[in-house]
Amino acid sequence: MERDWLSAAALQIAGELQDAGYDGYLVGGCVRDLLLGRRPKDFDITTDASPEEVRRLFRRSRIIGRRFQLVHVRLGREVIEVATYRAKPDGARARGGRGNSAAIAADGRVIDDNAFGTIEQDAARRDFTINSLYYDPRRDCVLDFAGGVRDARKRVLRMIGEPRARFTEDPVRMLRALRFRAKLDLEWERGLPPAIAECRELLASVPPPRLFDETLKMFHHGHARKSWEELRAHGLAATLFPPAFDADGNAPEKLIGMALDNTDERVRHGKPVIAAFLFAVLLWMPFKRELARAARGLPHAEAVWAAGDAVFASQSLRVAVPRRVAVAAMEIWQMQFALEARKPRAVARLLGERRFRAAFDFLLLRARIGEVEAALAEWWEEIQECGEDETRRRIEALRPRRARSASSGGNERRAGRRARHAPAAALNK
């Protein structure tokens, strides 16, 4: 493993935990990525100290979470998650009166996962073998309780325990399986695909706000296109984004595919990506269908917002989209009509809008699928590079000829009046 790739903050926190008499190991994805030859981006730590004990040990820390309580420790500019060893709820044992709690719903879902345990119990309750690896920085060794090192070397994604039972405990594990396959290009153990097919409807029981966070993990980390293909292949795309599909189960694959390619490209080059653009693309077709209905009885501007609200209300029944994201997506949609209209008085204002770049990128995608003329997208692309005089000329060229003539004549008349009333000295200059 490349030890130079390890976070100095994570190493220091793990060291301080060990100095205080507790376990302190790097765990999960960061260890997995190191074994796969990838530079980790996030670092998590696990310990036998309770959240309250961790909180007391680190001054700049706070306990977060209810279903899964952990501690955020800030060191410099980094925030490292520190979690206490968990046990499976059905085997939970209170430890020293530290407020252990665990609960399982009637359908088998774990709804309270604060049952503390040993490192062996913690390893057994993790989802995949390659995520059940612990790195001890003091001894420079990996603790492996489930065969994760072997599977990492073989590049196999294997569930710890029976897949159907583990998906029932937490259906989000199905999305994690798809994400790891897309991100890490791993082979699956044979039992995973049929288990996903059998359990995919369980995603409907997951709180919609949690699914929003999982959606961003799938689409905003450089493997969006592959993640979408995995979701489609295993029947989970329509489960997550039902409005995006028509009655025949079809989605605008070309538009979505190009948008996700664009997202992956931006991530590779360190450019920002926003959730509003993702949902603007995914829900564009249902928005247009809803707008056609709303436009029959409302002015256009009101119909746009009414249609957008209806689409996001439907979407949020499955994946809850925060209002700020929904509003931003609707602004991108609203600007499409303004960009198409190219009203001379509105051009300068549109160029200064905070959503202009996202709206323009969306217009480019629509031009590439033939939904709008390519010349329209080219015009908006070129005017962004123009100087002030050229911008005015292009805007003026948008005016109808009679309006331009009238404007030109008016300018001449105003110039004549200024000349007639100007002082003689000024005229002789």
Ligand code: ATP
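Between two forms, the rigid core is defined as the largest C-alpha subset superposing within 1.5 Å. Computed from a predicted model, the values in this text were never measured in an experiment. Residue numbers count along the first chain shown, from 1. First, how it differs from the form predicted in complex with adenosine-5'-triphosphate.
Taking the rigid core as fixed, one finds a CA shift for residue 80 of 2 Å or more between the two forms.
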Second form
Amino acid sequence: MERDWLSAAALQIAGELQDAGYDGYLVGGCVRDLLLGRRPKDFDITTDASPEEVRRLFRRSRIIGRRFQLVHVRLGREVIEVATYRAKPDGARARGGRGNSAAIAADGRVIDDNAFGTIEQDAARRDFTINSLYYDPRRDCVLDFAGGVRDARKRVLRMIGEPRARFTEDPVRMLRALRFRAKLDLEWERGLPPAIAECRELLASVPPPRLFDETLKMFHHGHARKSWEELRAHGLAATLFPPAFDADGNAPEKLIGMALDNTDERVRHGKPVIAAFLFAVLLWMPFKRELARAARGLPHAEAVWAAGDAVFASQSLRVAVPRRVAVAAMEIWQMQFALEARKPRAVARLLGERRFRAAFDFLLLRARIGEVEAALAEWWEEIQECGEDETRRRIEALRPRRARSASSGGNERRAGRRARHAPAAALNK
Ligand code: ATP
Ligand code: MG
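One more: the block was the form predicted alone; return the form predicted in complex with adenosine-5'-triphosphate.
Entire complex below, previous chain first.
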């Protein structure tokens, strides 16, 4: 295990908990990632101290959450989450879990879900064996109640308990399973794929905002392409994104595949990725179908928004896309028509638009699947590199020849004015 990858703050907090007579262990994803030879991205700590006891122990700490109380402890620039051992909410009282198993807090509030438990109960409520490992930094050893060390060694993803029962308790675990497969390259425990096949419809009962969060975890952490392939292989993609599929159950695989490769590439290079782009890609086909319908009787710009709204309304029944994300995706779509039209008067403005970069990337994808001419995408690619004079010349060259020669002087002056008004940054992007 690469101890250098451990967060100094997490080690110190676990150590101080132990000095005060409590348990203090690193737990969950960070221990799993370390055992599998990957650098963890965040560190969680678990303890038998109550949230109030933890808060009293660390000066810069505060209790967060109502349903599940956690303590955020700040050390230097790091914030580490400290959670008290929990039991499954229903099992706690029956099995006599410790702490406030009566589920009534000191102030009389009913906090039913905050059923504290023993470390064994805490280990049993976790999803996969490799996620149920506790690292003791003082003794430099791993506590394992579910066989996770062996499974990490064999690189097997195994459910704690009976997969169908655990997926029924929380269907999001199916998405977590696919995500860990995609990210960590694990083998399946034999029973998992059939259990997913049986339980996949249960995803429809998960609150749509939670599925949005899980979607981003799958697509924005560098394993988007593999996550999509896993979703497709297990029949979950159509449950998550119903509008993306046509009546025959087909999605635009080529477009989606290229977009997700692109997303993974950006993450690898530390470039920002936005949810709007992902949904613009996933929902482009249904948007176009809807637009063809809405276009009858509505002016184009209105039809674009009407069609976009309809597609996102339908998508949000499953994965709730926040309004600002939907609006940004619709802007990317709307710009496609303007980029295709290349009206001379609109070029400088388009280059300066907030969504230009995303819309241009989207246009590139469309060119690569043959939906628009490669020359069009090249034109937009090159004009971003041109200096002011060359930009003006190329815009001028877009005008029909007759209009150009008839009023070239006037156009020149207007073009000059436009160029000055267009933000320089936009022209040089
Ligand atoms: P990541 O690398 O994505 O952060 P993670 O395993 O740390 O992976 P978190 O969502 O941070 O995932 O959860 C931390 C730990 O909490 C998990 O390792 C697991 O033990 C437990 N856990 C999280 N979600 C669930 C769930 N839905 N059911 C059971 N246990 C869960
Ligand atoms: Mg984590």
